[in-house]
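Presented as C-alpha cells, the chain that follows is alone, the form predicted on its own.
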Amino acid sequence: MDYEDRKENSKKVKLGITIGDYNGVGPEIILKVFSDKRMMDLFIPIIYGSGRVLSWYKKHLNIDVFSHHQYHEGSYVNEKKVNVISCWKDPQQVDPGKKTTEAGKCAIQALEKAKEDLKTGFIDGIVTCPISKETVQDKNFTFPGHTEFFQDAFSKEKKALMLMVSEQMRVGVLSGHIPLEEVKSKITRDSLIQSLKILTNSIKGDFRVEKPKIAVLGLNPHAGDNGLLGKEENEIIKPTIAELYKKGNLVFGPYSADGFFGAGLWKKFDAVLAMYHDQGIIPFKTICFNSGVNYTAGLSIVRTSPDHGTAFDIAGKNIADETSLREAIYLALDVIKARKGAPENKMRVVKEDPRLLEKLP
C-alpha cells in the first residue's frame, strides 16, 4: 500500500506508542520516525512514555525538527502533532545503554497506562518499542514478554500467537517465549490446532487473505526422518495436519525447516508455522531484519511492535535504523483499516501449486 492509500484510509486513527525502556533505542527511533513530517498525515500519534525523556534524547542526538504536544487528561489531542502522556511524574536519569531496574518499572508504567486506554476505546491500536525483559519483571509484572502480558488482557481464551510479519514472508511461533526444553511438551494436537486457528483466522481477517496456505514446520532435525529422529512428527503434527486439511484447511506439512527455508519453500505460502523460537526467528531475520515486524495475532486489540530488540549497544549513538517501527506503523494501520472492513490490501497472496500436495502425510 503507497503512501497516498494510507493517507486516505487511516485518516484519524489514533494510534499510540509505548516507548520501551528509554536507555534503549525507543526514543530514537520515535523520533527518527516522527522527523518525517508525512507521517502526520496518515494517523493521530499518542506517545506513551515521558516528554522529558524524548526531549533528552532530540538535545542528545541533535533532531531538530521534531517536536509534541503535551497531553494531559481532560485537555485536547493534537491531530497536527505527535502527543505525548507522561506516564510517570519523578524525573528519571537517562543513561543510554544501561539497564536500570527504574527504566523497567517506567515502561511498565507506560505499557499499563496503553492497556488501560485501548479498553476504553481512547486509542485504535497499540505499537510497543522494546523494553527489557530483564529489567520489566517484579510481583507486577511476571510476563516474558509484550505478547504474554496482551494476551493476559486481550484474548478471552489467554492465547495469542506471536506472528513475524514482512513483505515477503510471515512465521508465528507456536510455543513461544520458554526454554527450549519445554517445548516438547507444547507440541500437542490441541495446541496446533489451537496455533493454526489463530493464524489461519488472522491471515483471513487482518491480512485480508480469502484462502491462506499455511506451513507447518516439524519439531525435529529432518521433520524426524519417518520416526528414526523424533516420534511427535509421526504421532502428532502429521495426523493433526491431515485432521485440519479434511476439513478444508489448506495446511500443509511437516517440513524440515533447514530445507524449507533454505530451498525458498516459504515463498509458496501464505505463512509458516515454527514449533519453537529460534526455528522461526532465525530465518525470518535473516531474511527480512530491519524490514519485519512483531504482530500479536489472536488479540481483541491491534499490537504491533519492531522485530528487534533495546539495542543497548547502540543506544544514544544516533546509528539506530528506525526502518522497523516505520513498518510495525504502517501494518497497524493496515490491519486497522482492514479491521473495520475496507476494500482488501495489496498484500502478496500465493498461487496454487499442485505438488505441496504430495506433502501431505
Second form
Protein chains: 2
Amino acid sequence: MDYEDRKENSKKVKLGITIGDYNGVGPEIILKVFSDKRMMDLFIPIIYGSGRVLSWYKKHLNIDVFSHHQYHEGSYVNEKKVNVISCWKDPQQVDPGKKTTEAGKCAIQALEKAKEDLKTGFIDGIVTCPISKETVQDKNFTFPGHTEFFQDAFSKEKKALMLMVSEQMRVGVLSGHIPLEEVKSKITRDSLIQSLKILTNSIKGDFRVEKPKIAVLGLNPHAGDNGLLGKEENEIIKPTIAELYKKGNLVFGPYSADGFFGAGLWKKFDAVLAMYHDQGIIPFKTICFNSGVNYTAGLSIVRTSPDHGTAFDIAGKNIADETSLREAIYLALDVIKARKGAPENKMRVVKEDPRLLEKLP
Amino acid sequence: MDYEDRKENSKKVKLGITIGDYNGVGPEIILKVFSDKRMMDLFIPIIYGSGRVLSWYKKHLNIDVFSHHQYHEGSYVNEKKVNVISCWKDPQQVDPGKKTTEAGKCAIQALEKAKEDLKTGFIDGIVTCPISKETVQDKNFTFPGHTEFFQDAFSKEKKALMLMVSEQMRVGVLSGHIPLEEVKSKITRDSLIQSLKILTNSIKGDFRVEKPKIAVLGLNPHAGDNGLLGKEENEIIKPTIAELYKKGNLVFGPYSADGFFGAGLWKKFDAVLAMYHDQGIIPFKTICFNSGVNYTAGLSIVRTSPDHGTAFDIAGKNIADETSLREAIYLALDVIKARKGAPENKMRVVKEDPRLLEKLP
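Could you present the same protein in the form predicted together with a further copy of the same chain, rather than the form predicted on its own shown above?
Following is the full complex, with the preceding chain placed first.
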C-alpha cells in the first residue's frame, strides 16, 4: 500500500504507541516519526507514556515537532493531534542511556494501560517501543518480552508467533527468546502444527494472501543431511509437513537454511518458518536491515514493534533512526484494515533469478 | 590479487583437484573451469579421478575443452595440459544424479591418492570437488567430510577450522557439521582458544594480515542478553575473549549475531568466528552467494573447495555453475603463495556505512 491508499484506508483508526523504556530511544523515535505532519492524516495516535518525558526529549533534542494533547480518562480525543496518556503519576528523572528499575516500572505501567484500552476497544491496535529485558524483570512482570505479555492477554491458547515482516520477506520463528540449548525440546509435531497454523492464518487474514505458500527450515545443518547431522528432520519435521500438505496446506520443506537464503529461494514463498531465533533473524536482518518490523501473529488484537532494542548506547544523542518505528506503524494500520477486509497487502515484487525458477517445489 | 598478478605469482605451482562424486557436478565444473584456456597459465593442474569419466562428460555435455594428459606414476607432468591421474582401475558406469556406493568408493580412492601426493610434496595444494556424505560412508572412511579427512592427516593436534572465504568476508565456525543439540557441549574455553588461535594464525599466515581483527559471535539469541537468554556468553565466551585480548590479540565480542550481520558490523573485521554452522554460513551465503570458498584453516597443507555440494539434482544437465570452483582454485593459489611470503591478499574494499564508524570497539 502506498501513502495515499493508506491515508484513504486508515481514517479514524486509533493506534496506541507505548513509549517503552524512557531512557532508551523510544521517545526520540516517536518524536521523529511525528515530526512529519503527514502522519497525522493516517490515523489518530494515542501515546502511552508521559507528556513530561516527551517534552523533556523535545527540549533536549531540540526537535521541532507537534504540541501534543494531554488525554485523560473521560476527556476528548483530539483527532488532529498526538494524544498522550500519562501512565504514571510521579515525575521521573529522565537519564538517557541509564538502566533503572524506575524506567522499567513505568514501561510496564504504560503496557498495562494499553492492554486495558485494547480490551475495551478504545484503541484499534498497538505499536510498542523497546523495553529492556533487564529493567522490567520484577515480580509483577514475569514475561521475557512484549510478545509473551500480549500472548498471555490476547491468545486463547496462550500461543503467539514472532513474525518478522518487511516488504520483501516474512519470517516466523518457532522458538523465540530462549537459550540455544533449549531449542531442540521445542521442536515437536504439536508445536510445528500450532506454529504453522498461526502463521498460515495470519498470512491469510492479516496479509490477505488467499493461498499462502510457506517454507519450513530444517533444524540442523544441511537440514540434517538425511539423518547424518541430526534426526529431527526425518522424525518430526518431514512427516508433519507431509501431513499438513496432504490436508491441502501449501507447506514445503524442510529446507537447508544456508542454501535457502543463499540461493534466494525465500523469494518464492509468502512466509518462512525458522526453527529458532538466529536462524530466522540473521538472514532477515541481513537482507532487510532497517525496514523490518516485529509482528506478533496469532493474537486477537494487532501488535507490531520496531525490530531494534532500547539502544541505550545511542539514547539521547539525536542519532536514532525512526524508520523501523514508522514501518511498524504502517504495518499495524495495514493489518487493522486487512482484518476488516481490505485487499491483499502485496509484498514488493522482487526481481527473480531465472536460475531459481526450476528449483521450486 | 588480479589475474595478471596471480599468473606472475603462480608459475610452476602444481595444484591437485579431486573429482569428487563422479555422479555429482564435480566433473562438469572441472571441465567448465578449464574450458577457459587462460587457467593453464596460472598453474599446473593435476586432476585426481579418471580420464574415462572426464571424457564421458565431455561427450555427454558437448563441452569444447582441453585434451588432457594421462599421468602415470613415473611418467612426466605436462606443464601445458590438464594432467589426469586415474585413481581406480575398473571402468565405472557414470550415471549423473544417482547415489551409488561405487562412486563413493572411487571418490575416496582419489582422496587417498591426493593425500599421498600432498605428503610427498608432489602437489602444492588441493582443491576438492564435492563428495556425498551418504555414499562415502563405509568402514574405510569414517569421516563426516573432507575437513575431518584432511584434519586427521595434516594437523598435529587433529584440529582444523572450517573457514568460509570470499572477497568480502571470512567466517569460521567453531562447531561444524554436527546436530544442533550437540553445539552447546562444544563451547568451552579450550575450544574457543584453539579455534581463535587457528583462525588468527591463518589470517596472519595465509592471508597476510599483520594484526588481524577478529569478531566472536555469541551462542544464544542477543548474545545471551546478559544472562537472560543463556549463560555461555557470561561464563565462557566473555572471559575467554578478555583473556586473549589482554595477551595482545585483537579479539572482540561476543556480538549478537543478528545485529552483527544486519548492521554490517562484519565489514569492520578481518574474520568472524561463529559458534555453529548455520549461524555463520547463513549470513555468509546470503551476502556472498556464488563467490564463496570453503577453506580449511589450521592444516600444514593448503586445501580449499567450492561452497556447494554434489547437487545430484542438476548433475549431467549442463547447468552447474563453475564460479565457486574457480574461486576455490584462485584462493588455493593465493594461500600457497602467501605461505611463501607474498604480500597481503586484501579483501575487496567495502563501502562503509558512516553510521557504523563510531560503533566500533
